[in-house]
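Heads up, the chain below is alone and in the form predicted alone; it's given as structure tokens.
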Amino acid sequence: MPRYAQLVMGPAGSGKSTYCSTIVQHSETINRNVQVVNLDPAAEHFDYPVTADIRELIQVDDVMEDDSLRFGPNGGLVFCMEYFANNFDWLEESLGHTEDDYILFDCPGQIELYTHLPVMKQLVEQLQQWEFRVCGVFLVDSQFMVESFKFISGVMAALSAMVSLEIPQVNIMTKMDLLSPKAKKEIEKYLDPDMYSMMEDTSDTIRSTKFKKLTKAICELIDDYSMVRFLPFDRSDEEGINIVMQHIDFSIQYGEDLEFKEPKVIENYQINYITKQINLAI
């Protein structure tokens, strides 16, 4: 049977660990077995159990403290990921192999890992050799995307990962629950954007003719080929979370060959709540 994986990517602070935690909780409610692997050697803590933790293999702090290396935070993280790429056997041993594997890989936030460094591409190829169907999930903080020029920057970051990894990718705007009602209304236009109108929005802030032409070329590329679209993600909205999962499941064809599972036992308090709702409806 095939195995399934999400590569949870995005800039630092975009909500990757929160996304993983939310998906784990959501999956428990729908009786789906989802595991998480931490691939961030600089991670400090997370509120969900992990199947494997790269910090058991190598940590950024240890690399930075090594007098023979003398790396800073970014150089240390790149060194850790390159070391990880040379030790994929550790990951294979940690994962094992069980039926219906569905794993979230919580990845580091350094954008260079998804643009010009080969580490994540090598990971994707290795996972595919292990019969994983892999989907990239690229997160961008919705609070960062409320201005046109910032949105274009976020789109280009997502597009870089998409082109580099060559796998199906679902792009998500996180932290929608933190936006004010006014900001939520404003950000709707960025979920299915009209790039030509955004060119007009940025025309006043870009004074250089050269950069206006560059911005126009980027906007036309995105609009003409519909290469990047975003889904909203509000961790308090179960229906919205379910829509995100449906998009990801469709991209990796999850569920086509799964065996029937017994439904979870409904607790007494849940039965009482359902009965009450039925009576109210009547």
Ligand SMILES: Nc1nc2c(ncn2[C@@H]2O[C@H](COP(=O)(O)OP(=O)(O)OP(=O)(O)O)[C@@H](O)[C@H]2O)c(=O)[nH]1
Given for the second form:
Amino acid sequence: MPRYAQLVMGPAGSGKSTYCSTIVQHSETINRNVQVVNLDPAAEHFDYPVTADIRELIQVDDVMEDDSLRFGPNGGLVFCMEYFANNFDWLEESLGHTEDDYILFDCPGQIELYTHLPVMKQLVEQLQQWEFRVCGVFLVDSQFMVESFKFISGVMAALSAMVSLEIPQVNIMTKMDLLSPKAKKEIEKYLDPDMYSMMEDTSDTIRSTKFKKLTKAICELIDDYSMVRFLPFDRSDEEGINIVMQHIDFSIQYGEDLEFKEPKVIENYQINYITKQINLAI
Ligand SMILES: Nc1nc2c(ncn2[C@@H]2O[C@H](COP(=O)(O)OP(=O)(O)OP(=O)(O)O)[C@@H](O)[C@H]2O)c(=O)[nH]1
Ligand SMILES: [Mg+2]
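Can I get the form predicted in complex with the ligand as well, since the one above is the form predicted alone?
Let us now look at the entire complex, which starts with that chain.
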């Protein structure tokens, strides 16, 4: 029986922990078993029940207080994650093995973990050895995506994670509820972006020819390979949460070997969800 995992990644404050608790609550309603593992050794607040917590293994504060190491918060975090990578048996023990394992890994927000440090890739490989099908879920705060050049840097961050981890990845724009109706309309063009028009948007603000050429090359790369798309995420919109889950489930083929469970209460949006699942399967 395969096991399933989402690696919930993204910059600091992008909404990873909130996403995890929203998915847990949503899954409870549709009678689906989803568990969360906190992988942030500096986490102070989250409101989901944890199956495993990296702070039981190592904490950033302890590392920073160590006089022989003398790390600051970021160096401390990197140290903790490397220590974690050398002690994956702790994770194996904490996870145990139950039927239909579906685990969300709430990762730290330091972007270097997804761009050039090897630890997340090592984690993915380890999870795959334990028969997990892993999907990367990369979150970006929608507030920072409403201008072309900010959007391009968000896309590049998502793309680095995608390229370095080599797993299916679903990209999500969070905090959609905070956008004004006007900004919501504006952001539609960023969800399924046309990079060529994006390039024209930025060309007035960029004066240097070299920088223009670089922006053009990046936009072409993103567009030609259709590499990055975003799904909107509003924690109060059950239908939207369903769509996000459908994309992720589809990418890791969740549900293929499962027996159907009756939802606790069938509501309209759940009927829509089931109908869509059936349509996807046909
Ligand atoms: N309105 C609104 N606020 C949100 C949403 N998601 C997250 N937030 C808020 O944004 C802040 C950061 O959210 P977290 O879920 O802690 O973000 P994180 O990515 O886990 O942060 P780090 O672990 O520090 O990297 C919190 O104050 C949340 O309440 C959302 O969808 N809507
Ligand atoms: Mg968090």
